[in-house]
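Just the one chain here, laid out as structure tokens, in the form predicted on its own.
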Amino acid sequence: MRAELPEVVTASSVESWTDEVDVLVIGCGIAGGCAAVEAATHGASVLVLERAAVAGGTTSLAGGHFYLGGGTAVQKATGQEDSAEEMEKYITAVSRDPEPDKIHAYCQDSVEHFDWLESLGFEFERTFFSGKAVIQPETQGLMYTGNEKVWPFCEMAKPAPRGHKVPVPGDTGGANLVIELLVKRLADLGVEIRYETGARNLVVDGAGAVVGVAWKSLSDTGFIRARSVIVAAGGFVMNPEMVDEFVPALAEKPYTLGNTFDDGLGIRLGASVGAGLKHMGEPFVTAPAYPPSILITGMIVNKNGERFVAEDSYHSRTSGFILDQPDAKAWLIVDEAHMERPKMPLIKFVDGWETVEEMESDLGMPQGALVATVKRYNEFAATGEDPDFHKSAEWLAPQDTGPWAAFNMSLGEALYAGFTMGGLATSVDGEVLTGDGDRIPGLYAAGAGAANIAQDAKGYASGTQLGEGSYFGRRAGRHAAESR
């Protein structure tokens, strides 16, 4: 890592400790909040440090999807059949580097975790939204938020909707409901959240175990001694140096999904004591082509006029494939019968053309390439089958009624947004591991700064970050408490 790492402090050099606790949690987003609640519930003395003036972190920006399954109360109430085994098959299939123990635990415990979340004091609405959208238009409790119905995954695991949304309307901020309930639960448990206070260095003993942190607030500094330290400090999308090094594609777009403190500090703290890093080059990047869902019936082509992805894929999967194309250029092509302008246009409407030949020429594609692609696509759509990319018949429709329109989905043209997905290597219980897989005693990690189930844009499903952050945060808190 080229970014400067925090200096490691030796315990023998610390003259005095301002606090001594069993478990110290760095960050109070979904992962840190859940870790702190679970650690305190299991009898540990817990202190939470939060650099911001309020709890929430990037979780506060989220719409509120939790990726859960295996037969949750919402799935059962809405007649959506699912099992832990099918969920495990699916997550394994979409993972670039599956960690079987984590996937198995996450799926087997998914119903219990769903129940635990509701025990905080809210209920997911027992309703299902069947449409194709980035997020439910109202407060429906369940929808498809990944590639469960997309080939080849639909043949590898029985599709089931697993995107559980908190009962708050809107595209952003819904997850604040859970943060507020976590903060209340921590208060009930007697756990202090020390705001505007951040960890700056890890403290290690002579054997290399993490035994505390150096901290800094607006006016004070000091050291906190802890039997276990849980890093839940977010990702690194707001750190230009780390973004340039690991995920340069994120530097080319106009909008980042993160908060001020997503600067990679937690990852750098772990790296300072030898932690391994995983998936650091994999961003979540997306510029959704839907809603309106009718646009999914069109075809997405690259600068050579060629299709390269099933257009009914989850939006970040489609975007991930766009980034792989020559110059990361792509266009969505639809005819008049399937044309509808997005209410919030993240992809740019370019123009309309009376003929495909004119469109092909104006977009700078090789002569005859787009014409051939449109002809082939329309032949497939007429039969309801797509042997090239196996797009679902539900979204296949001939684009043969002129004029034709194009939307620019190219990186740098469409309004892409994204966040980082890589982080510290961890065990199933959140223990931070070295590059060789050895445990670093006393150090745990969860959330956006830890590498778990969310690994890349092509395999992502909405709700994975909140789902895994809360679940593995709980496991880290529990394990840390029991290890004291």
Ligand SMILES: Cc1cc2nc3c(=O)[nH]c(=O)nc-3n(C[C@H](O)[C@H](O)[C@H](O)COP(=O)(O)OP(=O)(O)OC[C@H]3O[C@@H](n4cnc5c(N)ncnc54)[C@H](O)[C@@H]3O)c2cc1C
The other form holds:
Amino acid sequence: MRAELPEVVTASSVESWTDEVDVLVIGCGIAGGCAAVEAATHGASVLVLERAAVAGGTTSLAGGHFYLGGGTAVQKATGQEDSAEEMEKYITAVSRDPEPDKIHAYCQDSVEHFDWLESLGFEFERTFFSGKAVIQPETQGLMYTGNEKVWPFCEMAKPAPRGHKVPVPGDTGGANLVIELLVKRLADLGVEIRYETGARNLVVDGAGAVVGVAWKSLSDTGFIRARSVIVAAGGFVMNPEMVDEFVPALAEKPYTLGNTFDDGLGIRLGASVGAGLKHMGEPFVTAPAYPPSILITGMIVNKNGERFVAEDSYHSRTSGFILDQPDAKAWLIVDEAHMERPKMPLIKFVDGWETVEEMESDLGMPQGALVATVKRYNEFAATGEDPDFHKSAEWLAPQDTGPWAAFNMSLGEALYAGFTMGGLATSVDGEVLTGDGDRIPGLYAAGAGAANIAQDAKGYASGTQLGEGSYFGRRAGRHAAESR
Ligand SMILES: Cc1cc2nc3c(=O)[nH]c(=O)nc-3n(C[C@H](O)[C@H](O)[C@H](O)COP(=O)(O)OP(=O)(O)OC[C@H]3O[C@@H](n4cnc5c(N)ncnc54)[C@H](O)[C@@H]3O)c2cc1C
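Complement to the form predicted on its own: the form predicted together with the named molecule:
Below: every chain and molecule of the assembly, starting with the one above.
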């Protein structure tokens, strides 16, 4: 890594410790909050350091999807059949580098984890939103938030909706409800969250085990001794140097989503003691074409006028394929019968044309290319089958009633947003691993700064980050507590 790594402090050089605890958690977002609750519940003395003046980090911004399945109470109440086995097949199929033990545990324990989340003091609404949206528009508890119904995944695992949304209306900020409940549970458990106090360096003993951290507050510095340190300090989208090095697609144009402290310090702390890194080059990047869902009936073409993706894919999968196109250029084409302007126009309306020939020429596509694509698409749509990209019949509709409209989905034109996916290599229990897969004693990681289920834009399902952050955060907390 080109970015500077924090210096490692040797325990023998530390003259005095301000605190001694079993488990020290760095960061109080979804991963750190869940890790701390679980460690304290399992009998450990726990201290949480939080660099900001409030808990929540990027989690506080999140809409509040948790990817859960295998027969949760919401799935059952709304008649959506699912099993841990189908969920496991699905996540394995969409993962670029599946880690079987983690996926198995995540799916097998998903119902228990759902119950645990609700036991914090809220209920996911027992309702299903059947439309296609980025997030449920209101408080519906469940919807499809991935590529479950998209080919080839629909043939590899029985589709089921698994995007469980907290009962807060709106697109952002819903997950803060869970943060408030975690903070309250930590208070009930007697766990201190020390605000405006950031971990700066890891402290190691002579054998290379992590045994504490150096910290800094607004006015003070010091060292905390801990049997285990859990890094739950978020991702690195706000670190221009790291973004530039690892995910140049995010560096170029998209609007980055995160909080100020997504500066990769947690990842760099891990790297400073030899942690391996995974999926660092993978951004989550997206400019959704929907809502309105009717636009999905159209076709998405590149600058050669060719289709390249099933348009009913999850929005970040579509965006992932757009980034692979020549000059990352793409347009969504619809006819008058399927035209509706998005209320929140993330993709840019270009114009309307009386003929496809004129549109093709104005968009600078090779002569005849778009005309041929529209003709072929309309023939498929009329039969309800798309042998080229296997778009589902539900979203196939002939685009044959002029005039035709184009929306620009190109990188740099549409309003792309993104964050980073990569992080520290970990075991199923959140133990941080070296590049060779060896455990670094005393060090754990979870959340956006650890590599687990959410690995890239093409395979992403909304809810996997809060889902894995909370689940693997809990596992790390439990394991750390039990390793006292
Ligand atoms: C707008 C938006 C919507 C989203 N919606 C969803 C969604 O619905 N579902 C989903 O699964 N994912 C969603 N995501 C992604 C998800 O929110 C994040 O991946 C997740 O919240 C990360 O949790 P975390 O605990 O790892 O990090 P954070 O929540 O960022 O918590 C990390 C904490 O560590 C603190 N910290 C950092 N460095 C230090 C340090 N050195 N010492 C002490 N403290 C430190 C930070 O201040 C922060 O409070 C969304 C993201 C955005 C931006």
